[in-house]
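The chain below stands alone, shown as structure tokens; this is the form predicted alone.
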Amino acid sequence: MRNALRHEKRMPLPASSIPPQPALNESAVAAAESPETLALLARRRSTKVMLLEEPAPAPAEIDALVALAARVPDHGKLGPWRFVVMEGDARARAGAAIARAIENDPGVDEQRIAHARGLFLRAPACVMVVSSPVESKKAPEWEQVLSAGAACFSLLIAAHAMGYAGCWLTEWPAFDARARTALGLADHERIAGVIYLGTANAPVLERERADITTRISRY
């Protein structure tokens, strides 16, 4: 079955394909019909994480994806988030790095220590998107964080639309202020998400969603 769902994927759209953005001043034409894209979103679909191998976006992909996942709301143009791309050796660095932060932890056992230096391999590219909020006067710090959400979520709806599958993680290194010094965050930064990417080696299944008629009014 994993041969057969490999023989049937979709080859990735190279990042060459990807059309360039407007130039400065140059018309952006945000407003247009697209049904492609709204079927992209209607069946909208995280993979998890354990269903994730190769062929992962190549270094040039990611590159694309960022430049994508930059286009969010982003008020008073502050840019409050930054991108740090783990891919091949890179992430087993990471996990060490996240490891180490732990290994002293009164009652931590093997276990734990090599769930933490493995957490980055389990997808063949990973892209953590780092809240970096700025003093600002005119953009509250939670514009600023939902900035980094919105950068986010475009990084995976971009990986999808180039043909890879992925998922938005935080996991304990986000909530751990010793795993996030070790991952090279500032004090005041913060993990938004890592988005795992590479390509599902199994059918991913609609899920139960949210009653979406119990959460819409009209004022």
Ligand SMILES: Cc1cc2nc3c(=O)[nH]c(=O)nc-3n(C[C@H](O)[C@H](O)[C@H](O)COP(=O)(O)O)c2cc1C
Second form
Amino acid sequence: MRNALRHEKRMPLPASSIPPQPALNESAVAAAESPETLALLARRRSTKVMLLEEPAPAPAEIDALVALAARVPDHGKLGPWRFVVMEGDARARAGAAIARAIENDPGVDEQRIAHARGLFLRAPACVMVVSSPVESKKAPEWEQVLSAGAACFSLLIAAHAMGYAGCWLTEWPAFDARARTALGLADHERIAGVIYLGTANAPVLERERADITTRISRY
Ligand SMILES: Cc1cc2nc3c(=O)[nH]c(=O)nc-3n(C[C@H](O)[C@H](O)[C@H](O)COP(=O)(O)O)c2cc1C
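Follow the form predicted alone with the form predicted in complex with the ligand, if you could.
In what comes next, the whole complex appears, and the chain from above leads the way.
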């Protein structure tokens, strides 16, 4: 819990502190009591993107986060997602690409174009999780899309466990085919989320939550 909620500056955890993934058919972990994991889930909170600043996960840490996120349940072993890392100058290049996609829209103003240009620059690093479903007799597209959503959450939780704050946003590029193309997505692909990562520069407070008592039943 210490790391997940902290907002002060921190030294990154070495990515090498993550255990190696099991090799094929090697014994894997089916269950492991972990009070720290439960505490992280019980108290997790997204951080507003405008509160995210350096340090962000270093490139090797982002690689490690992506490797962890790719361990999500995945019916048919299809890997129906991919991860596009936007660090450093790439954030500005991606923003420029989506700004170009909308700059000739009727009525578009300079403020909107500037916002598009700066979209990915709001946090020091981001990872776009792309839902990339494939033809399958086994796994319907719905399951493949859910797997991509799970990858978003795994990545965010893993980042918290590494001591970084973050949030999962889609925003307008997810719903604008021209922006998706500008970001390199194929027609059948969708943005499952952009996970913005960094360190919170202010404390993050709890928000109102859905009333779980009205959302649980037993069949
Ligand atoms: C698929 C998905 C897309 C989201 N997109 C946005 C978004 O575009 N803008 C936004 O303000 N919040 C968005 N959110 C919500 C935030 O990620 C966050 O969950 C919310 O602010 C509640 O905070 P919490 O995560 O601390 O409970 C999205 C959440 C999900 C699951």
